[in-house]
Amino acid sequence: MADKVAFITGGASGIGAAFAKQLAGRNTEVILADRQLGLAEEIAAAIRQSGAEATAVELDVRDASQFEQVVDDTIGRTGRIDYLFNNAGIGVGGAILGYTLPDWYDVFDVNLRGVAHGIQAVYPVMCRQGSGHIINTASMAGLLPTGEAASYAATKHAVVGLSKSLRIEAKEHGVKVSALCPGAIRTPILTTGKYGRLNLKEGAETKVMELWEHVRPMNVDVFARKALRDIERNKPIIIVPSFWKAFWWLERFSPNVSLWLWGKVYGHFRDELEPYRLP
């Protein structure tokens, strides 16, 4: 029998299921919860062969109601709950001047409110076990300017704020809080993730994919495994891979050369981007 639980919201692919593997391995029960519920099924039957334990079941964090019925039915089922990783995520890419307002609500939905529902259904049942570990996935986004990516940006910086502040009256009740802020990692997200959206021209995905790789993604399985080292030693805000932190420092220290750098960075995928603007 496991000696924990982890609930782990996107836990299709990405991250989610990354963590779900290197979990597995230490001796603690997943559950993927994910709207792909097939593939979360795949991941799991997977983990039960290698002889850890492991259950899929199909959620959509922008429903309150099906997120606290699928934890009622984990506690039931298990007890309780020491890991809640609130990592589904979209994104919409493109300029904000071709947003609609379903490109912004779409994001905030999943982004934002979904970490919501995960806190309102699981963090009660920390507090009354005395214990447990809320990870909530942001992104280098949440702490610094990013451009092609706003409505994506706000809801990072929303988690970021969110996470620091539950972490303070967290403490309290014996549980704690990690922000998780990943720089550039190979996963889906790069490019919006299954729901998201690039608001481009057909082709800019590998336009895209393109100019991510200049700077080197950090394979997912690899990420999993440092970004839970930090989680262990209870790390607030957690970024991964570390070089990433020097612009953090960098957006602390002096904003305004921050602001510069990445309205340079936010130049070049602009006019990179450009023949694929929709008209």
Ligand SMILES: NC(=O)c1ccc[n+]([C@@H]2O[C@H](COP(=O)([O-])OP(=O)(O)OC[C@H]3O[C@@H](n4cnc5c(N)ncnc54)[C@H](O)[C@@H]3O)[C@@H](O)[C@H]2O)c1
Given for the second form:
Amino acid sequence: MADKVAFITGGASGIGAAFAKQLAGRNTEVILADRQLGLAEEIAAAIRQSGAEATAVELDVRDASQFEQVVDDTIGRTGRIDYLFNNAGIGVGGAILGYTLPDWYDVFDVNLRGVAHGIQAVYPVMCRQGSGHIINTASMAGLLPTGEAASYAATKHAVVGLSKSLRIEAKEHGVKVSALCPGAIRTPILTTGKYGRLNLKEGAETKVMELWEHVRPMNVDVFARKALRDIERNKPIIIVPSFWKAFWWLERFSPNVSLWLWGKVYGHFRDELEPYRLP
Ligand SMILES: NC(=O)c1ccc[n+]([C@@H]2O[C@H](COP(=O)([O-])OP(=O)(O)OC[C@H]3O[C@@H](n4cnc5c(N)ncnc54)[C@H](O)[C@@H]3O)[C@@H](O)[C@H]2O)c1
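Provide the structure of the form predicted in complex with this ligand, given the form predicted on its own shown above.
Shown next: the complete complex, the earlier chain at its head.
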């Protein structure tokens, strides 16, 4: 029987799946909650083969009542949840001038409302337990200005603010809260993943990936190992890979220089992506 129980949204792919594998190796039962049930089941089966406990459940984090139900079912079976990874996320690219309302709302619904749904469902359980750790996946886009990802950056800034605010409230209940801010990690989301979109012409994925290579995306298993070390240390804001901390430091030390720098980076990306613009 496992020591702890971890509930991971977006557990079927990328960062969520990597956390699941690492936690399973640390005597933790993992629940992989995702819209992509088939993929989540494959990962859960591989984890069970290694002798650990893993379950896949279908969950669309946009649906608050489904979230409550899945959490109730989990508690009914396991009796507790020690970690909530509010990790499911999507991105929608493109300049704001070309944005439609769904380009905003689709991202808000998953990345922000989805996190709120997770907190509503699990935080009271952890308060009753008198223990637990909520890890909300934000992004470096939650700490820095990010061109052509306005809806994404808006939600990730909100997740950082939400996590810091909840952290000071949750302490008296014995509950820990961290905002996880990955830099670039080699997962499907770099080219939008299953439910996001680039808003560029077909074939742009190769170019986008070529641009990502400039910031050396980190292997996802290495990322999960490093991030878990900081989660165990209960850090309020977790930045991995650590070289991104220099950019966060610059943002706080001199927001104007930081804006200038990211404006330059954006200009380069914008020019490189010009041939792929939709008419
Ligand atoms: N990979 C990176 O470079 C990077 C950087 C910063 C932040 N992040 C964040 O990390 C988190 C995980 O992303 P990833 O890199 O593993 O990408 P990914 O695309 O591999 O995984 C995202 C997962 O979320 C699931 N998902 C999407 N919408 C959902 C919904 N409505 N309900 C339930 N599940 C849903 C997808 O099915 C997928 O399994 C996201 O919040 C992302 O914004 C990633």
